[in-house]
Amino acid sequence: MVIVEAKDLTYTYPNAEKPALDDVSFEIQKGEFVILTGPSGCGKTSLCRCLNGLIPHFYQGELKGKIVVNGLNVVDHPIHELAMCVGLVFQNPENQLFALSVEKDVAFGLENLGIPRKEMRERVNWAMETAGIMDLAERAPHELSGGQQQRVAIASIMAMNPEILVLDEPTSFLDPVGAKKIFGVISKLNESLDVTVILIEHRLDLVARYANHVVVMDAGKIILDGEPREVLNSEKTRMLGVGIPKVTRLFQLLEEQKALHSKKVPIMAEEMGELVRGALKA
């Protein structure tokens, strides 16, 4: 089931000499996990921007093409009605969270819907638990570490019950330890929930197990799109100067000098250390 489809999406900010999205067309089905890379500027959160109505009810420009979300086209739909099926995760946790408690932060989208105060309790403590957060529930959000404030942003999304997660660069701010710990709750609930996640990445080494979709972006375009070891193994996308896999690279220099060679291109670790122990028992 396709939930989010764009064709010939082309949009220019206002007074913009060029565009930020220029022809752009993808389909992705419900429950996938989806990366969105490329080179800065590309036009990744301009994409994203769409998804939830930012771009063209919050941002003007000249929209052109057609995006729908949901079943929902974009253009039709006010930003409200689209935060109904699409959950936003920026890349400060801090622009999301200004409440005095953890707990307050994650309630305060269901407070403005109405939704009754049982319910509302019930969704709270599952976002929380869900996102790893319980034991910070009376915390304020100022106190916490920058890992704890992103898992606080997306528990409050979550618990929206969004059809779609929409992460622009959720770790960025974080060492490796602590955006392992976030990729490790954004996967649980895409396999858990069957929530499709677009993710806006550029730490492949961390996130590439976990998707089944990459696109790849450049100048407005998309470059390439489709399953993960095709594309992160695609001269093209080195050449763009999108950080694959140090594995992947590994292993692109050896079948280059005929010292290992597979069918299955690793993006992972423990599938290179695989390969390598299967060609010295060779």
Given for the second form:
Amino acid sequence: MVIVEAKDLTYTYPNAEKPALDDVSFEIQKGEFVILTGPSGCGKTSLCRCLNGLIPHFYQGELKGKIVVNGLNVVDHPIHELAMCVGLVFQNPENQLFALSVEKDVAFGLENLGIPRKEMRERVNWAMETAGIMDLAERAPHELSGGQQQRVAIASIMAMNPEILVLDEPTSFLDPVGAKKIFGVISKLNESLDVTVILIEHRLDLVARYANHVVVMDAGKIILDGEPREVLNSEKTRMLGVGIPKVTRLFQLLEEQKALHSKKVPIMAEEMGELVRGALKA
Amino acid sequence: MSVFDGLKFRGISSPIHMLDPRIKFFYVCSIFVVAIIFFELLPLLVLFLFQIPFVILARVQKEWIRSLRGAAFLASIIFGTNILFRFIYAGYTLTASDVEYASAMTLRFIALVESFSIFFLTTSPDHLGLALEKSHIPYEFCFAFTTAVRFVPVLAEEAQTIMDAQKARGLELEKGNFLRRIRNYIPILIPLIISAIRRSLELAEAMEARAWGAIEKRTNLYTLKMKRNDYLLVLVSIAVIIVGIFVKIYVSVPTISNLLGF
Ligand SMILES: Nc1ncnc2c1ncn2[C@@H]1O[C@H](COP(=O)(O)OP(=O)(O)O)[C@@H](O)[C@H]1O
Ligand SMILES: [Mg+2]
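Mind sharing the form predicted together with its partner chain? What's above is the form predicted alone.
What follows is the entire complex, opening with the chain shown before.
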């Protein structure tokens, strides 16, 4: 089932000369784990903003083409309505927490929606449990590490029970350990709750294993869109300077020298290990 | 800064912390009323001592002392000007009762600081925001208030970082005369303001993403519910006002210099 559909989407910020998104078309199926990547300034964040209506409702500017999310045409629905089916987690964890305690922050969206207190309490506890921050419930945001803050942000979005979870470089302010924990939480949501995940990420080494759909952008356009191994192994992707997994690159080099061969391009270290072991045996 | 330090909430649990902030505010008002109707030292002294059990019950003695120390400077100004006026007014002489009057004015100020610091030291800003909401103040204001409190430590840290960065580039804050020193702070203020603007934009986006303004009547995770101790404090506050007014009208308060036989 298609859950996000964009058709000939072109968007220009107010007073900008060039469009930030230039004739973009793609489809995302329900339950997919999508990685969106591309060089800085290529329009990834702008695309996220289109998914929950920040573009065009908050940013104004000129939007052409069509974008439909969970059956709702973004242009025709206010942000708070879209927010119930698309949760957006931002890059800087610090600037998306408002309250003075973690649980109050997780409740913020539900309060805005007018959810009754009893149900709110249940959903808040569930979201904190899922994000592994139950023990932080009463802490103030500024006492937390960046990784903990980002998990609070994810919990507060998940409490609103969205069908689609969009994360815009959620780990760029975090250390690798904090980042790994975030990815763990996201993949759990994707697998056990069938939440559609759209993740913008540069550290493909860490996340390629979770994806079943990769989209590469450059200069406001979609360059590649498809199955992860195919996209990550493509010459185009590498030429853009996208940091493809090191094992994939290693495989490409070894294959060029005819030292290694496989139909299935490795994107995780384990797969590469197996390939090498197989080659050594032969 | 130290005055504010003495007002900073710390999340510990005590019977005073558990009280409904509205009731605590009512208590502050009752102290306020009694403090301003008296000009004599004795009742103000009683008022000052009366509040100490609250401080001990709330286990905030250390912070409370710090807030008093922070108020010491203003208190000494109040004392000084009062003495000076009395001195000039009385034709350049000073009696014991003048000193007592000046002390009373100072103690009045200190008793007020005391009650405010009990209030702020034992009320979490979240609960304060909630109390504001329940007092029919528009939610936007309450939200602005709690968010401002939330970002105080963040901005303070950022200011420090910018200051360090500018110092590392050779900015000398302590150099020059008064005006010059104020000018020295411009390279710190500008990045701070720009970053605050960017931050507020990001916050606005994040609020939108969490369905800000979806419906008129939003709900709240917490409730304020009056408990036994709250009713008790209401009674205490009313008693304070009644006793205060009664004493003011019907009892002629002796001055301490009289008592001591000056
Ligand atoms: N708020 C904005 N106003 C005007 N232009 C913007 C704004 N945000 C981004 N842009 C421009 O849109 C283009 C795409 O930016 P962005 O979507 O942030 O890319 P990415 O997230 O991939 O780094 C850039 O050229 C950027 O300068
Ligand atoms: Mg971006």
